[in-house]
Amino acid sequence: MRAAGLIFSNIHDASIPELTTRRTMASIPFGGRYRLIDFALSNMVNSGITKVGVITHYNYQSLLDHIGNGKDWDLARRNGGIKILPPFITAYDNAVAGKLYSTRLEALMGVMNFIDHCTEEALVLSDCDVICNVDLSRALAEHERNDADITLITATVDTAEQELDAKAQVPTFDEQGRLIDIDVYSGQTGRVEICSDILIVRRTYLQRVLAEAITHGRTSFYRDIVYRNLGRDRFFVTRYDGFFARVNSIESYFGCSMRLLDHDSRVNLFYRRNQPIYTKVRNSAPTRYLPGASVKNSLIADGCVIEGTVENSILFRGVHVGKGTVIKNSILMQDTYTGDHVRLGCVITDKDVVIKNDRELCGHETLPFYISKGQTV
């Protein structure tokens, strides 16, 4: 089945304001060298989707810098490729007059022109707050076999590892995968199966429900489209059983990142069924480990200089760790500089942070200490 992709880059920005003040959710750095949008883009490219629209809102300069012309994802194409879709391109698209969109459904109303010009039978819709490596080609085959209008991809979350919020949708379905009911998360503990917010939608069906939504002033995709049409339209569910994490707070960002230090989790995410996660290529020198350096159970990107101790941490490109410095359980983003004899524990530094000599900063796993972009401590 031929499909195009649509990625929502901004609709969850309010969930993690610390990291989205100057960037979109889609361009939040993750895992040492990636951005969150890399997972949605790679899922699509690995499944043969070569036409992808990225719906933007505001603060998307860093997203444009990261994506470029899409060549790192093999999306620099004359036909199809990657397209940045600013909000409400024309007066016709501006269904919510006087304001920018705030929901998934309103965002889709704003890109009706893109949807109408697609010739593919299906559209894959993906948020950027989820981290996973999904085989969309298998999901598309199930969608076609079921003659479905919408196929929801679900994932199982262990609430002991990650806290869920009220935005999570919990589906109920029968043995054939037909959706019976859908409700918001209400505090269940243990292993909970939720919607991953990756959906496959029949294009003609999406065009029809969007036209109805514009006419009746509807705003919620799950409430006004899925729940309203349960039992009448063909809605199905397919399961994803690999690594899954959702970034819905600074605490969850820290927890999701720390899960990458587990070997099995890392392999399950980045090397699942020969489906690589692509990102922007940056040619940097290898990391230098100078005399006195000690690194244990950490992810270290290229271009770093390490003179101190790093344990259970993630260092992005270009980080400098000074002499006698001890970094534990922390995330240091690109070009962070730490002086000599610094001690960090459960700290997140944004890009271009400078920490002077003899500083000691400490947070906790449930409340990491965050330093915003460009700050000097």
Given for the second form:
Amino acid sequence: MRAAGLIFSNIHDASIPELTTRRTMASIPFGGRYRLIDFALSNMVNSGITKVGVITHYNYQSLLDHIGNGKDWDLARRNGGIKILPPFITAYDNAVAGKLYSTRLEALMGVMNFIDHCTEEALVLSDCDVICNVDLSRALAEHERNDADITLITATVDTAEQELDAKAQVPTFDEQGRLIDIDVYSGQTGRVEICSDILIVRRTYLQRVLAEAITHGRTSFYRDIVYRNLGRDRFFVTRYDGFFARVNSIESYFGCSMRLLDHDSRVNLFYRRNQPIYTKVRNSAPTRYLPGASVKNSLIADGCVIEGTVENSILFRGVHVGKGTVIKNSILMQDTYTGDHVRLGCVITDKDVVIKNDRELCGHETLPFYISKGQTV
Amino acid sequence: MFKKKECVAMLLAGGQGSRLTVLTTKTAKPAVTFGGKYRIIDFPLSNCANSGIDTVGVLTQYQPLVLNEYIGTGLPWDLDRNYGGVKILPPYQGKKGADWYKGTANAIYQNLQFIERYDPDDVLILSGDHIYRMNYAAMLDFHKASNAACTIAVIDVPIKEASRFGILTTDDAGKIIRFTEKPKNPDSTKASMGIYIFNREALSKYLIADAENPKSANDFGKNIIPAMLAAGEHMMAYTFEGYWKDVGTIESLWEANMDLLGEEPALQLGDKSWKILSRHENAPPQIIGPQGVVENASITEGCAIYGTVRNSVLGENVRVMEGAVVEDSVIMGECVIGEGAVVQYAIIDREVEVRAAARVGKPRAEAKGIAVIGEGTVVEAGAVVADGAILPE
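For comparison with the form predicted alone, kindly provide the form predicted together with its partner chain.
To see the whole picture, the full complex is given below, headed by that same chain.
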């Protein structure tokens, strides 16, 4: 089944204000060299999708910078490829009365034009707060077999590994995978199956419900479309059971990142056969470990220079670790510079942070110490 | 629509590089991996890109598959251009017959048509066997200012090594008086780097004359340069200062890789003002496992180090399993060093598997030479590869 993709780049920005004051959710750095949108984009590209619209809202300069012409995801195409869809506002004629969209449904109304120009039978909608490596072609085949209007992709979360909040939605469905209801997460523990916010929609169905929503002034995709039409329209779920993480706070960002240090999680996310995760190429030199460096259980991108000790940490591209410096349980984003004899524990530094000699900074797993972009300590 | 180019570069990449033994069985020398994530040809290509030379003809002949695939459209070096950019130039069949490239000069002669399309004032001739960072634009300025028919880049070498090189003798102003290939008693320490800038008319004239001479070896060093000197052409030497290394032998390739290591490496690739660009594999960041030990090493994307790595350069997606030891070695990419295996003083080409408990080479202090393992070889579990051995034989 042919499909086009639509990515919501801003929809959950408010949940991590620290990291999104100057960027979109989609462009939050993750896992040493990625941005969150890389996972949504790679999932689509790996399933043969060659046309992807990225819905933007505000602060999307860093996102544009990251995506460029889309070549790194093989989405620089004459036909299709990546399309940035900036907010659509005209003074006289628009769906949401001169305001920027505030909900998923309003965002979709704003990109009606893109949807109307698609000839693909299905659209894959994806948010940027989830980190997973889904084989969408299997989900699309199931969507087609079920003759579904909407197929929700569900993921299983172990509450011991990752806390869930009231925003998580728990679906119930019958043996055929037909959706019965969706509830808000209410404190279950153990393995809980939740909606991943990746879903497949029949294009003609989406066009119809959007037109209806505009006439009736509806605003919520789940409340006004999914719940309203439960049991009447053909809604199904399909399960994804690989690595799944959802980022909904700075604490969960820290936790999700640290899960990458676990061998099985990492292999499950990055080394799925024929499903690589793509990202922008930066042409960094290989990382240099100097005599005297000591590195254990850490994920390290290229372009770093390491003279000190690094344990259980994630280093993005171009990080410098000075002599006698000890970094534990920390995430240092691109081009963070640490001087000599610095000690860091449970710290997240954003891009271009400078930590001078002899500084000691420490947070806790439940409350990591965050240093914003470009700060000098 | 054609626009004039000030200078066109021609990169000689057809050499076999037979002194690199098994490393060039399946790959042309310029496509041999260097420094983990680079190929030798990245250096001249990146120098072109950084010097503002946007038209590069790459002359290929020997085993071009990997090289062609690697260069592709030239995008990684920003040489995917609407007009100009990088172009692969293999030998071809013409109306009067077909010929392989008989020598460096003949390769350029056969592609004079390519050069003429861009109507350049000058032509830069490069080779794909050296590791260096050089601003060709500065050399071009020097060439234009001195109004020479040909400018040759030279580097000062120790007098005792001078007899390994083509040596240029100049007057005080830098004008070339004499050129001697590998002199027994060198009278100068200025070694030719094999980098030439020719005035285009002069180049055409001497290449055509050379092609008509059946006794010529059609080589720049042996024929063209001596012919121009004999005819009294104005030729200048341009002195280059900086890191420059021929990586034509196993030993020099190993040494150049080791120059990336240490507190103050002789060759620093992290310099952002002159980036060396390369075609990237899309691999996740490297992981150092809970028992991993990494000291004095250069490691790149996709590597997973669960064992020990010392004084070594690793390419992308190399896995060093638990208990394995890699020392004083160059591992080019996509390799697996199995559990408990030991690799010492060796160069290991791409896609090699050294299985559990195998031994490759000996500690550097005791080894007779560098052990070399060619692309795609499997060293069976528990097997021993002697120091200085070359596999497959």
